[in-house]
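A lone chain, given as structure tokens: the form predicted on its own.
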Amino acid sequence: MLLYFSATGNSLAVARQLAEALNEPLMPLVDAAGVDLTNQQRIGLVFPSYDFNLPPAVPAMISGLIISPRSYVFTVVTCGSMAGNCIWTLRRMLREKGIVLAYSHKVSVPDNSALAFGRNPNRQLKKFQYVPARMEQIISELKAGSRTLHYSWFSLLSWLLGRPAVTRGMIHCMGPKVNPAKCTGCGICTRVCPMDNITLQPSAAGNQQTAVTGNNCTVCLACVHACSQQAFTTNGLQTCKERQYRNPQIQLKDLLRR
């Protein structure tokens, strides 16, 4: 079983390739919490690194997993450059559940959070030239049942950046804000949000609906990158169409939750 968390398709593309190569089913991590997966002999967890650690929403999803201590559990982290404490944190969380993390690795991909700092993630596409070799290595090692933890060390800097106060500050600054003047109420953002954090409500003018964000944002920026009207701002910056990103192997429909 491959469980993934993905906002703009990087982790989904990796999870799909792993699922196909290992002949395993695929499921969004957000849907797996509370589901009995104790009959699964192999569990893969694929998610991105946010500020050198787990995305804010992922720890709760991991805590809700019901998997067997006898399962072969592995993780592959997608990141702009460094996985930080992602693997170390996941290993600790699983250990508290009596689960051993058997294998870990990372895959470097374009950083979709670059948009929040005025940069263009589409200028990082050259990273994809290194992905096939890394995926070939990962798949080969997983098929062999490798018990190797790549990139699993502890980083003090990553730990400091992952403190709750820092996370709250990140969400406050980078959390998407809706510009009602641009929003057409199409509802794409409500369907792409993995946290069900966006709803459509009557606009102030009352003649159409507009997107409204809630208090459960995990700063994945899925809504920002998927909005056809560029109606979201992040970190006070307007969204430019040229800076919106989605993994080339993934279509918008692949990311819609309902």
Ligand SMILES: Cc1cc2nc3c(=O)[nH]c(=O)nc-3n(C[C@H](O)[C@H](O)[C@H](O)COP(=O)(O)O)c2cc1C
Contents of the next structure:
Amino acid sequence: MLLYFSATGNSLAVARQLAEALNEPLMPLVDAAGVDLTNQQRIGLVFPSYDFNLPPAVPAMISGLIISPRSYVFTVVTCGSMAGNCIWTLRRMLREKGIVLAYSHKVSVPDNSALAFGRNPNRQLKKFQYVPARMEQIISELKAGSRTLHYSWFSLLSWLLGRPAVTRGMIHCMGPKVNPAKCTGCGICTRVCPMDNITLQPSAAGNQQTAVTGNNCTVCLACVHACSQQAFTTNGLQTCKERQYRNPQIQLKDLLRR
Ligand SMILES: Cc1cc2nc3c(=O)[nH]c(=O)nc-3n(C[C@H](O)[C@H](O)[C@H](O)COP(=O)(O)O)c2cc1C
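Let's compare: the form predicted on its own is above, so bring in the form predicted in complex with this ligand.
Below: every chain and molecule of the assembly, starting with the one above.
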């Protein structure tokens, strides 16, 4: 079973390739909490690195997993370049559940937060040239049942960035905001948000609906990248079309939740 969390498709593309190569089913991590997965012999967790750690929403999803200590549990983290403490954090969380993380690796892909920092994730497409070799290595190691944790040194800076107060600050600054003047109320953002954190409500003018964000944002930027009107801002920066990103192997419909 491959469980994934993905906003712009990088992690979904990796999870999908692993699922096909290992002949395993695929499920969004957000749907897996409370599902009995104890009969799964092999469980893979694929998610992005946010601020050198797990995306803020992922720990709760991991806590909700019902998996057997006998399962072979592995993770593959997608990141712009640095997975930071992701694998350390996940390993600790699983250990608290009595589960051993058997294998881990990372795959570097375009950084979808580049938009928030004013850079263009589409200019990073050349990172894909290194992906096939990394995936080939990961697949062959997983097929062999490898018990190897490929990860970077524990970083104090990453640990500090993962503190709840810092995470809250990051969500406050980078959390997407809707520009009602640009929103047409199409509702794509409500369907692409993995946290179900966006709703449509009557606009001030009352003649159409407009998207409104709630308090459960994990700053995945799915809404920012998917909005056809570029109606979201992050860090107060207006989105522009050239900086909207989606993994080239993934279609918008693959990311829609409903
Ligand atoms: C809020 C946020 C923080 C991020 N922080 C990091 C980071 O610390 N290191 C890194 O290499 N990439 C970082 N990224 C980039 C993502 O990890 C990377 O683009 C990932 O593949 C996105 O996965 P997805 O397309 O499945 O959503 C960040 C992305 C976001 C949205």
